[in-house]
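Listed next as structure tokens is one chain, alone, in the form predicted alone.
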Amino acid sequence: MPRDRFEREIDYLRISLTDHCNLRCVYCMPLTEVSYAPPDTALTPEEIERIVTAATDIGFRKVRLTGGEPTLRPDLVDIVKRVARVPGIQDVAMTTNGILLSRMAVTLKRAGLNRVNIHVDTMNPERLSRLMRWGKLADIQRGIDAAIDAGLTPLKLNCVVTKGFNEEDVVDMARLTVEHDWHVRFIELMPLGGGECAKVSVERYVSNVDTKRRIEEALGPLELLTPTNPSDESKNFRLASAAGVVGFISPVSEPYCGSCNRMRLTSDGRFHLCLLKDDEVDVLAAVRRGADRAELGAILLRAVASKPTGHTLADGRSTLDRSMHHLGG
């Protein structure tokens, strides 16, 4: 397993299959004006594939499929049939909004995919609509329900906390874990791209601490649960008698860059060293050109070792090239 130049061990592959989204939350996209990468730069999951299967030679075990929203692919099923049957890869996953799932979950989870998290940020449909522009509750609870049915499973709901818009509903995202054995994780608003969104992101940013007090006062103590896996980015809790978890992801807060485990790949071909940071390297131009494996494997061992520790938010300083629907999170 690869190791970065802090001893982290990388083994965790984030790949952006598009920068194009049928939504436009407020903190991600903006209605007009979106930046995309040229067309010709999408990686086809030929290439995918191959990229995929130098990362495991090195000893990368995880895939998570993003975008953008990853369900827009027509040739999705195909990306995970092929990332699935690499030899050496133990886990495939993929974070989607969950509009389109109902029609395609039960294939994909034949194709390979292991589990979902689906991004919704509250279960009212006003409010919602008004956050996640475009967005209808009804079309993600049927993708919520047919993600359960089809066993893409252990479910994990994603639910951006943004000041103005959803605050008073994680109340409500929490209780559902108490009847239902699901994820429930709160995330903070980290400001990418440096443009509406990113002001948005500043301006509307909620502290998971906040959340957090927010949830105890109306559903009683939450219960640390000690932790499964060291690079875990949600410091996870569970109310009383509840069936399932109610987790925080803190990067502004509580960053936990110190155990970071991944490796991000864009949709147009570039491994992304730190969310929150622009250091990227190419792949794109050594796939292009037939590149073998070994040669592959050894871009990826240099992203790998270039690889940063901290970020720089507390000095004002994001990514300005990339925005989150560039990136997938």
The other form holds:
Amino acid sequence: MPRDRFEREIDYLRISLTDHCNLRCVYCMPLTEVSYAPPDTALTPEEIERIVTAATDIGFRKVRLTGGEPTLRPDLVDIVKRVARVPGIQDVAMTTNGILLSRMAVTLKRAGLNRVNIHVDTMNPERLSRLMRWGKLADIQRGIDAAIDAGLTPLKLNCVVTKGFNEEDVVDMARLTVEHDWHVRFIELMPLGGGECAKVSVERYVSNVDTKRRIEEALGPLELLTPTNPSDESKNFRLASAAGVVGFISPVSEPYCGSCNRMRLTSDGRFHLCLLKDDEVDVLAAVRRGADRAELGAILLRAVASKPTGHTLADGRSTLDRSMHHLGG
Ligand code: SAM
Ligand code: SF4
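And the form predicted together with S-adenosylmethionine, for comparison with the form predicted alone?
Next comes the full complex, this chain leading.
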């Protein structure tokens, strides 16, 4: 398994399939003046398969498909099939807003997708449409039901806590875990891209310390669970006799850079070395001139070796070139 300069084992590739989205969450995509990569730079299914094959050659084992919104790719099923059949890949997951999932969950499962994380910030329909602009709770709910029916489990729900929008709804979100064996994960806002959404992410930030306190005041103590995966960015808890798990992803109040195991691949073919920094290594040019898997693996090893550690959010510095919808979280 590849190790970086900080002795971190990097075996998890997160692939952004597109920087387009059918929603405009207030902290992720502006309503106007969105910057997109040129369409001809989008990696094809065959190119993605070649990169994933090279990644497994050097020890990568897990892949997550994200975006933008990955379900907007008309060739998503082909991509899943190609990634899932690469020898050495042990887990293929996807992060989605769930809006289009109900019509494709079974096909994706058959193609080799193991599980999904569905982004839903509140179970209140009005507040959801205000925060996840253009989104309707009923559509996401159908996506959740379809994911469960198709066996895309364990189901994880991502809730980005945003001051003035949904910070009180965290109690209802956490309560879902009492009956359902789902993981409900509360995510702290991160400012990326330097624009309007980065500003929102700073101004509307809610610490998970406050979110956890709010949940415990309403629902009782959260019992800390022993981590099963040391690279899990989520610190996991359980409410008394609950079926599911309450997780906190706290990049700002409790950074987890020391256990980072990720490499990101952008939809336009660049290895992005740290979510919160702009450093990238181009792989598109090599793929397009027909580089073999050994050469692609060497490029990925170079990217791993260049991974920085420790973000600079406390000094007000984050990415400028890339926003969350380019990188996929
Ligand atoms: N469209 C899919 C979705 O919404 O899940 C996948 C891409 S989205 C960029 C991936 C995840 O990033 C989302 O689930 C959301 O939880 C998270 N996210 C988006 N903007 C964020 C921000 N500014 N700070 C923290 N998390 C964010
Ligand atoms: Fe789209 Fe996901 Fe960003 Fe929301 S968080 S705008 S659903 S990419």
